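We begin with a single chain expressed as structure tokens, specifically the form predicted on its own.
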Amino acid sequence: MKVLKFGGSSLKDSASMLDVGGIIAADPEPKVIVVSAVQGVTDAIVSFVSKPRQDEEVQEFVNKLKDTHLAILGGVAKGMEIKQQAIAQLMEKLAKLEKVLYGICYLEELTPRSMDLVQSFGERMSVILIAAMLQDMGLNAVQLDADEIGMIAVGQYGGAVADLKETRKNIAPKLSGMLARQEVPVVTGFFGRTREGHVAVFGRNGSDYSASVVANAVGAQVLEIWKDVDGFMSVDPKFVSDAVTIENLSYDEAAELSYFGAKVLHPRTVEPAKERNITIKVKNVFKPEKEGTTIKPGGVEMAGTIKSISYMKDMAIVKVYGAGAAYKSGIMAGISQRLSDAGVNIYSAATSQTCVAMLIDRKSLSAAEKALEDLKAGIMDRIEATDDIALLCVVGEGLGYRKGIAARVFTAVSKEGVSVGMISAGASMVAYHFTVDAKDLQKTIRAIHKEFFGGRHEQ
């Protein structure tokens, strides 16, 4: 049994959705389908609610969403009864969305909880389209909203995680029963519900994570993540045109790449699958014949080399200076707590006798400086910040145990005249992380890729 997840880029119109339908219909195994919203819908909803609106704008916006979904439905479902049922279901969702939007408009208040609720409607509508299409193809498909079947979300709104044990208890009997009746469950990705019954989303690309949670719950052997790319690549093809697809990754390699910039998977997708040794396959919905990337429990080393280079742009380094900073008890804990309270994530940190340096998102820099301002009295002398930083992540199974890899990386970088800033090695046995000036990102990536993968050194 397997779980198949399809993202918004493969649900952008009738033609691409029919490609999805063909993949599902051609697979004879028992399966659960998890889907994202139609491409662009969630972004449109977020954009709409992010500024004050008039009554007439609400109606106009809802009508646009209706037209978008009805146009796709008309191209994927021909049976009149199936289509009428889907239209009725869509109208029900749109009516509820309209009420929520009017509420936000009248109150002139957008809370994290209401933001999560309104964002969930993209997936609630897309499952209706997918189920109708599959029914039209002769499959016994049934759409399901994740919050209604008991996917439990914990943590903060906007970036919740699933309670795997409680979710498994809730949804495993329901989905297993449906599969036994030869039904095809089509489940919303991206969100669950809190124990209090409120919608909470799992963050950007959260449908990948949802699918992994579902796979964990039902004990799937395989989780297929269908994207518009061939899988994980040796490097971003935007920088190196002869980048190659990576055939195999370990759980840890995939997690490092996802967390540090490779946008193929949601960073937490690996965790639920790893807990139950589920194989993850990343495949291209537009090239289903390609094998893509397989992520599995047993890592496959590539002797003497690395597998991939990922990166994060728009980073900043905050340095807190103070005499004996490294020796003062509780300094790092105090800094971390202040930044956490301000919603600032620390990607990496380093200390010296006089300084604590932290890597953060550039967009969080102002909040970080404000949060640390009151540390000055008796603890620090000054704060310095640099906001033109990029982070690179070099990944390979067993990297931390092999001699000479780091030397090759940094020799290739130095030949380009690039200065390396913060370095993190040892925290993970499958990755090195280091920073460079943002202006040097492209040539740094190309130099490392040429050193380990050959090919031309593009200019």
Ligand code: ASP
Second form
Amino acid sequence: MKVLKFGGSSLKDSASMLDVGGIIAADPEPKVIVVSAVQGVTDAIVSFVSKPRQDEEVQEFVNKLKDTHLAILGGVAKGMEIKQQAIAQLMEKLAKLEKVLYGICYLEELTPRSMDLVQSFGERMSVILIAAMLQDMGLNAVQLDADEIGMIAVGQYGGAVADLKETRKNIAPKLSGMLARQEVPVVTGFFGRTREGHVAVFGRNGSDYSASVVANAVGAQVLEIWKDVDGFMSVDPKFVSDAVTIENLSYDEAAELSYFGAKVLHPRTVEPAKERNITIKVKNVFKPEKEGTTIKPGGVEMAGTIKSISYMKDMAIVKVYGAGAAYKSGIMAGISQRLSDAGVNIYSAATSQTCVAMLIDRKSLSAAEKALEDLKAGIMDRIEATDDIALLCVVGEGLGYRKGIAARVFTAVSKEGVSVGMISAGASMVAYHFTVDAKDLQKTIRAIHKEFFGGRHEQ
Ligand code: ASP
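Now show me the form predicted together with the ligand, since the one above was the form predicted on its own.
Whole complex next, starting from this chain.
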């Protein structure tokens, strides 16, 4: 049994949606489908609610969404009855969305909770289109809203995670029953409901994660994540023209790459699949004959070399100085508590006797400086910040066990005359992270790729 997930980039118009339909219909295995919103719809909702609006703007916006969805529906479902039923279902969702939008506008208040609720409408509408298309193709497809079938979300609005155990208990019987009746469940990605019954999203691009949670819940053997790219690449092809697709990754390699910049999967996607040894396949909707990348349990030899280089731009380093930093207890706790209270995420940290350095998002820099301000009066004597930093992550199973890899990475970097800032190695056995000035990012990536993969340097 499989779970297949399709993202917004393959749901952009009737033609791409029919490609998706072709892939689903060609697969004889019992399957659950998980989908994102139609391309651009979540962005449009987020941007619409980002400022005060008049009544006419709400109507205009809802009408635009209606037109977009009806136009796609017209191209993917021909049967009159199927189409009319889907139109009625879409109208119901749009009417509810309109009410939510009026609520937000009249109250002039957009709480994290209402933000999550309003964002969920993209997926609530896309499942109707996909189910109608599949019904038109002769499949017994049924759309389901994840919150209604018991996908349980915990944690913060905007970035919740699923309670796997509770979700499994809620949704496994329902989906298994449907599969036994040869139905094809089409489930909304991106969100679940809290134990109090409110909608909470799993962060932008969270449908990958939803699909992994569904795969975990139903005990799928395979989770196929269909994208508009061939899979994970050895490097961003924007930097190196002969970047290659990676055929196999371990769970840990895929997780490191996803957290550190490879924008292929939502960072948390690996966790639910890993918990039940589910093979993840990343494939390209527009080139289904290609193998893509397989992420699987065991079976991946400890290659002891680099498989991929990822990066994150727009980072900053905050350094808190004070003599004997490493000897004073509670310093790290104090710093991280202050940063966490200010909503600042620490990506990496390094300490010396005189300094604690932390890597954060550039956009969180002023919040971080403010949060750490009062430390200066006490144990620490100064705070310094550098922005325009890029983080590089080199990933390969067994990197941490094999001699000489780090030497090759840093020799290649130094030959380019690039100076390395913070380094994090040894925490993960499958990855090293280090920072360089943003201006040196491109040449650093190319130098490492050339060292490990050979090939050309130009774009
Ligand atoms: N529609 C949501 C987003 O655009 C979730 C997803 O596409 O995975 O972030």
